[in-house]
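Read the single chain below, which is given as structure tokens and is the form predicted on its own.
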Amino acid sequence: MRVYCIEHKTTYRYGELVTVCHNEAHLQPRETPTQRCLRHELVINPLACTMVRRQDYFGNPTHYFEVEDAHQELEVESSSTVEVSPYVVRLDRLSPPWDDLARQIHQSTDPGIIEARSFSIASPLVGLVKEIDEYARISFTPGRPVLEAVSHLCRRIFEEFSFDPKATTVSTPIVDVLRQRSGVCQDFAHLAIGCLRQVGLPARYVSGYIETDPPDGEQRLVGADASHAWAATFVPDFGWIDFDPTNNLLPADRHIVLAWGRDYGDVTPLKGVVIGGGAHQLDVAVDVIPRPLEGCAYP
């Protein structure tokens, strides 16, 4: 088990006065079978006149807030303490062929499988297109064990694509990512999700963090200076299995989950609308630091 203290600061600087803004934040780590959020605080400057916490459609903790004081700078600081237990997947024990699994998922009347099936169709940022299907079929050959195929896909994305923050934007289509062979963790998660959905398997987008400074002797993971993203697929009788194509691994206890949904648009860490403002500059700083259990203050 590990405990992490997470600091996530977002700053918007506007060229003109903003008279009012309405915002939605997915910045509180969610509860999972292997994760507990021990403490969370959200500080808004200027002070929010309205703050409402709720769960969204996918069960993610979500904060809605409004700022009505005129401002040219908005700071949103999220501070969390999270306990993460090891997550171990035995590939040799999860070996149903992916094509049998896809048929089972689409024919089952089990409520849990029906819910997972909703993640097998196209979403706003992950369409179903021929080029993605062709890329997926290299890994998903007939009769191949599902997690062997997923691991093969994860490794191919890791080896064949370059991590380049300047190569894409949040709206770059995944087919463009496939053609240029570069992007960031969001793009690689979307590509993996698209491949899984092309072959009929459910896949969801996971937003979160990874440890900023690894333990001695362990490699620093790509994406540690900002929020991170990876993917997950569903296996009946076991549940959702996460995988990180940016780093070619199955998350264990160095990944912290914020939220999950169909794609990035469902779980954007911070989004909103403003009146005024003109051009703006965005700065994001993330720090994920391991702490001994007794070293972090929480209720």
The other form holds:
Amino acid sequence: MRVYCIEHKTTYRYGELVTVCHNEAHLQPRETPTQRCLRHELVINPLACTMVRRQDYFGNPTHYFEVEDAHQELEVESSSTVEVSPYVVRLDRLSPPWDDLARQIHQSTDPGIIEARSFSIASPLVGLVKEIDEYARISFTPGRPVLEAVSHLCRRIFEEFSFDPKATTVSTPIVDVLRQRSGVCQDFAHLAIGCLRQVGLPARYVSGYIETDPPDGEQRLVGADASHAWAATFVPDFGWIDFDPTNNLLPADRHIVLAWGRDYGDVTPLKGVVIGGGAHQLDVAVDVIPRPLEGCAYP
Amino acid sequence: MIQDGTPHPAGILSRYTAAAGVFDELFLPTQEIRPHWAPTVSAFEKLGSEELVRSVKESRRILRENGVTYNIYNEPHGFGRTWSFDPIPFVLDEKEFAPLAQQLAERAEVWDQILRDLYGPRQLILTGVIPPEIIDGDARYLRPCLGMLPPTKRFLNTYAVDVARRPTGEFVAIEDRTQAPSGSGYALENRIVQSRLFPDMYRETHVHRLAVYFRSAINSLIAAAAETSSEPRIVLLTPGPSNETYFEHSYLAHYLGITLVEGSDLIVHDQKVWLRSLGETEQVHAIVRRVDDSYCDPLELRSDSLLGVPGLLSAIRAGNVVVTNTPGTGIAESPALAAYLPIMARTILGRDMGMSSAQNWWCGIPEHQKYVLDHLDDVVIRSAKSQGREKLRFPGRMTKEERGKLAEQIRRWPESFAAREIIPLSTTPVMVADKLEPREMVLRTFLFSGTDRYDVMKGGLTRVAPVRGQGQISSQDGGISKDTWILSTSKPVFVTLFPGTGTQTEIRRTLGGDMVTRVAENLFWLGRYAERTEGTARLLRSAVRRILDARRADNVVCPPDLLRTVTQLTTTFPGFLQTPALLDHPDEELISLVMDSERPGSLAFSIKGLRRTAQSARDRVSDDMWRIVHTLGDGLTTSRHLGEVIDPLAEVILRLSAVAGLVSDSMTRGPAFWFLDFGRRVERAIDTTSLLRSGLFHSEEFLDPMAEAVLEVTDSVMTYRRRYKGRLHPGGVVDLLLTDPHNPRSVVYQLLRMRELLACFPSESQTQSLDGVRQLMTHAQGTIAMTDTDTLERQHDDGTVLASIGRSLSMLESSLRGISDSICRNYFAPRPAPRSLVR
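Next block: the form predicted together with its partner chain, after the form predicted on its own:
Now the full complex is given, and it begins with the chain already shown.
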């Protein structure tokens, strides 16, 4: 079991005065079978005049807030303490052929499976496209055990794509990511989700953080981490299994989950509608600090 | 003559022959008139065809005057197209309508329960009644609305169903409208036109009144909103004047006595909805929504929407506002879901619904797909997922090639297609030339959830196909509509929307803190456009008159300076100012300045602006003023020769004087008047200053004829003649039009009026300081006081004096423009469109 302190600070700087803004945040780590959120705090500057918490459609904690003080800079600081238990992968349950599972999922009358089946449908940011299908079929060969196929897909994305923050934006379609063979974790997660849905398997998008190691012998740098994203698929007798194509691994206890949904659009960490503002500049700083249980002081 | 059930051989029915194989509403299969139609047909026979033909013309005039329009998308002249109306009502007996109404109410109940399930426990999906794909794969299913049980305890508050009749005579529902059903306002307007055309017939026939329905609708809305306030404020949220049914939005708001607002008029603060108005902002407790589902809230729904209100869903969730219909109800319009309606109804009711539905298929199910592909001729193909308008596809009317292509698409993307059986529509009589002919019809029925059950409008919107055998009827395709008469077995009660005389009414003299800021802005511009239009019309008339006179008589000339002034004042450069050749052949340019509505500065362009602002402030413009403005300039569109524009120009000038009269004699002195009148005053001051500068001080040539023209344009010829006994000199003209405080046309008079108006304007706050405006006014008055008209009088041939006055006038003009800008900045400006930011 590991405990992390996470500091996630988002700053918007505007060219002109913003008179009002309405916002929605997915910044509080959700509870999962292997994760507990021990503490969470959301601080807005200028002060929000209204802040409400609710659960969204997918059960993620969601904050709604209004800022009415005119401002040229908006700071949203989210800090949390999260306890993560290792993820136990039951290989025996992950060995059935993926194509049998896909058939089973689409024929089952079990409510849990029907609910999962909704994740096999195209979503706004992950449409079904022929090129994705071709890419997926290389890993999803007939009769292959599901975990093997998923791991194969994961490794191909890891090996064939380069990580390049300049290559894509929030709105780059996955077909372009596939063509240019580069992108960031969010693109790789979307691509993997597209591949799974293409072969009839449910797939969801997981937004969160990952613990990173500083290079050997160096101190970790404040704000050097970033938010992370990966994917998960559903296996009837097992449940949802997460996999991280950016790092080519199955998450154990170094991944912290914020929220999940059909794609990035469902779990955007912070979005807002502003009146005024003009051009804007955005800064995000994330720190994921492993800590013993006792205390969690921000460095 | 109809007692025996057969029509008069020479009467209006002489050409009426019902087709075989469909149900005719008027005739029994024996070619006898159905008994419930007999009194109506008899009354029309008595009127005779000549009278009926006249009534068709009359109806067009009424609709045009009332501004009843329907905007057709993707058509250059589709904006503000007049609603087409047929004077023969569709008649239905109460005995037949009552069971239909009951079935419709049951259907509404079923849809409401379906919606509550889809946005609640989702049992219909989880127990396998419907496949998740048709809900979770449809953009109309709005996930943020899950668990959002509205205070009305219902998702579906207003509902419309298009009803047809099978050849057997059985009613069948062909389409459900669940998100923001339109048409009830048009039904009401049709009724008003109908009763104006044939008042006696309408009185003598026992027709159910429509007001009952609207009263019950507004009352249940008030009751629902009453949970949050004892005096709830209700608004109607419209996407704005370019929406296809905008007429209906403003019409209903007017009729129901609720405020018409656009998304930008509302703001969410502390999870409550507030109306931006000139006084203090006021809380809104209920919203009748005509903005589509996904556009309601750019924060949680479509982020590119400029029509919605950021935070609205949060306010609904908090129970602080009632929105009808609740966002998310659009999913019930899915053709794929329609295929499952019978089985969903069975699950909910434990039996079949009373009302039959047109059969629907969703091609995502292999058996359905096979059926559709095997029966392409008998179905209409629809997109399963597209939102909003779509062109229905009739494979039976396609070429072999087109059908093959469509079938291929269906095989390839089956989930994207749905189909509906084609129902042979029943026919009803319609006026064609001077006789009645049968045409296919569809009846749109309307429902509203009362406190514990659904109320059905005893009436509806009947639409008929413009040509025989069209198979589909849509207002977008230019269908014709008619009134719907549900005949009562007893004399109907008279109902008004005003509360009964027994209730105590508090006398109120509040001066509209409820003036929506956007409306104030439109009224200000309405005033400016009205004045500018009049000025432009007068200037053009003076120029055209002189040109025509000069062609008839040798001793008359049209001073080229007048034409240059036309260009200068209308800012239609290069024009006469920079293209000297035009001065010799001015006809085409002048006609364009009168008629070309696409040319900024032209009269027609200014009229367009006037109409647009009047439409946007429709709920503050009286019906009489609206009629004048709405039909203004109709005579201008056909002139091709200069001689033909004089009369229409005179007509425009006359009608605008009527507008000015209505403003000064009929408008309550409140914010609406203040802003409108301020707009008129500031425009008149600017126009007159600019006219003097450009007309008199441009050059010295033709000073006398120019002075005369300037007086004519400013309607001051008579005053001047009386004062100066006909002697023309620029000093006198300048004095009369600039400095005379008693001439309602002078610039100084406008400034004095503006000062008075300014004192009435809503209280100043930190953001609204009128000091700047006052300074500019003082500056303008100072400039006028220092303009030395006496010197001008003595030495008007001295170029330096002219130049100095020209400079003063130009300074004055910029002060006046500054006043207008400052008012806009203080009262209207701080509302740039909201933008979405995503991280």
